[in-house]
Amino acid sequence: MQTKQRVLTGITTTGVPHLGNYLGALKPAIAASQSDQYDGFYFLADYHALIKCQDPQVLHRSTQEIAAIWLALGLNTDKVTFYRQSDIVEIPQLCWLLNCMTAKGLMNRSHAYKAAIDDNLQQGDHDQGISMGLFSYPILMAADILLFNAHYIPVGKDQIQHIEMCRDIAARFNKVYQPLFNLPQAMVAHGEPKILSGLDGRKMSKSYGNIIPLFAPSDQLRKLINQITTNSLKPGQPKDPDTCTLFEIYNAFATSTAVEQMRQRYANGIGWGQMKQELFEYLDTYLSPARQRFEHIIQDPQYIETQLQQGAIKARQYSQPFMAQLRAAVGITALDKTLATPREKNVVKEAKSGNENSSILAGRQKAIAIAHQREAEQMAQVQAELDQLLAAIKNASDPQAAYAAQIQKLQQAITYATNKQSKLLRKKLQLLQAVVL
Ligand code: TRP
């Protein structure tokens, strides 16, 4: 029986984590690892950072420094599962069944996907560069998380979305078939969020090119901490701790004693040249035993495909049967087998008698006859809206233009919309494309 609580949580196999993410995601996590409430998973998302990522060496490299990293900072891996997306073949398995289950327009409304459409929107063609991998990240992500039934997954606040979505297909798998899913919940950071800045004082991220690297040697450290922006007060002016970067990133390190003296400091006016040197001082000492260890992990990359696999047969004695039991569900399973109970919904209609059938078809009928008058409302209203459009149209100083704008308005709402709205907004763009100007 299955008594703790699930935590899972994925990172994709690309690029170098930075103190960012070391603070966001990697410290609470190994924290997470070595407590005795949860039972945690941890995994390589390396069929994710397909997505982004289509240079074979970096990937593979990319994938032994991730895992170098974990090992590094003390995941401890008798406690939780540690394993590669990759190995369990039962992710992308899973997937194909979510795949099946997820409307195309909750794909639509996904932010990743809604972002890379605005930045195309300028350049004319809508889906350049956009994979159908990035399209459908969120189903991938769900398979992840629905094959181990995991209860909470600790995210940063940009993939609340994701998890939100794995709720919508979990449910709606559970309603078609049985329900053999939890619905997850993100777990975000107590507290403040904590999005460090970085080097030029906007949020740390490798697309802005501001990053520290966790183990960034002593000498780069130095060199990066140098480069942090600040202002031009002079040695003994005081100086205001709380928008500075340097104290910013002291403070997520340091111990509240230190970060208090500090505070002092900055009142009493030290040189920037002053608190570079001591932050450097600080990082380089507290992230210098963790650093070791992954230089030493990083050249034994058997010893971390070993781990690696070892995490595989832990996590595949949970998904290998589970996925059965939800092909079964599906109705994929040996044919002389004999599949589990029907769904109830088709017990339930065989059960009814003549009498129940017949106020069921009236009900249904009076349903019916609701909705043909809800459709005439609407399509009265989309034709009085159809009406002032063109009214706008033809006074405008270039009506073709304006007409041309209206469209192409009208097929980007048709992108974000809900599926009930789209409905009538696709009604409305075929009414205004028939019109002859
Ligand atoms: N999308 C996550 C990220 O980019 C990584 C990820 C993949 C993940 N699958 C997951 C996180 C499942 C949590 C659960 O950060």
The other form holds:
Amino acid sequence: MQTKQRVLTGITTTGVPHLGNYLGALKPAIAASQSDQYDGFYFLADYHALIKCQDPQVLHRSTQEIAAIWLALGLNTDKVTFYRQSDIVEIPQLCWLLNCMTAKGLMNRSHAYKAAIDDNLQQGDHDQGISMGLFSYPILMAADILLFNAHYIPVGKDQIQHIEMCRDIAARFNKVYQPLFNLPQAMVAHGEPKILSGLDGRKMSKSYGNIIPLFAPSDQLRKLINQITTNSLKPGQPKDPDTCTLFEIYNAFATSTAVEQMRQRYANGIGWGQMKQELFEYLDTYLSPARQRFEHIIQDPQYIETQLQQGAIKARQYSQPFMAQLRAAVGITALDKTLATPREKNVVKEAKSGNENSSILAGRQKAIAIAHQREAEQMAQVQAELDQLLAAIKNASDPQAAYAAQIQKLQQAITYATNKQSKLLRKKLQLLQAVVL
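Could you give the coordinates for the form predicted alone, as opposed to the form predicted in complex with ligand TRP above?
Just the single chain follows, nothing else.
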């Protein structure tokens, strides 16, 4: 019987982790792994990496480096389960089951997908460069989590949406089949920056090329810090630490006492060159012990592979029997076995008295009448909005162009709409397309 709370986290094997990855996922995950309160599962997300990386050499090298980073940061593989995603064959099996349970509308609201759509709209091609891997990324992430029934997922605040999606998917499976999944919760370290900024002030991201690698050598670390964008204020002029990337990074790593002292130095007008030197020295000292361990471990790939294989054996001791249970729950099992008794919702309910049945029938009829009334009101609203739209189109200098623009605008709105909104927008689009100018 599982008694400890299970913590699970992974990192995608593209490139090398940067300071933002460390703060958002690695640091809280390592801290959780040291506690006897938790049962830790930590993995290398190499299937996820295929969404962005189609270079086998890069993927292979990155997997080795990220595994070495986990080990260098102090992950105790005797105490936790450390594995490679692709070694757990039950993950893609569960991913398909969850695909069949997930509404497309839920995936439409994924931040990563919406960001890709927004970029494409500026170029005129709605789906350019968007693979099904990118679109359904949150479902694979849900499979990673739910296969091991994790309770807590250490993430940065920008990843909380994916945990909420995972909960939605798990709840639907539990309702349709059997209550087999925990509903996981995001574990966000208190006081961490929402999203750590990179060299150019935007979110630190590999896709922007503005990262500071976690274990960059001292010379490279100094050069990257010197590239961080600052304003034109001169030494001696007071500066706002809360709008400065240098201070943001310093604040993420330094002690509270050091941060308050640095805040005062900003008020006193510390020069940018001096601040960059201070940040470099602090980070270099902070990261040096783990960086040295990393440089030693990366030279022994056989040791890294052995750690991963041992972790996969431990992980599959749980995933194999649980996947068999999940398969049986959906009806995929040996034909000589009897399926579990249908859930309560399918069991014939006790007969009710005549008065109870009459009351239920009256309630249903009232609900139907209210639904019809609401539908009529909604359609009246759609028609009124359509009339305003047509009037604007006819008064435009180029009605045909205005008509085409409104069609495109409605199609885009449908992409991001909730199910309820989408129904009304589709009806409006259908009525507009039926108009002959």
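Rigid core (definition): largest C-alpha set, two forms, superposition within 1.5 Å. Worth saying up front: this structure is predicted, and the values here are computed from it rather than measured. Positions refer to the first chain, counted from 1.
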Using a rigid core superposition, assess whether K234 undergoes a CA shift of 2 Å or more between the two forms.
yes
Please check if T245 moves between the two forms, taking a CA shift of 2 Å or more relative to the superposed core as movement.
yes
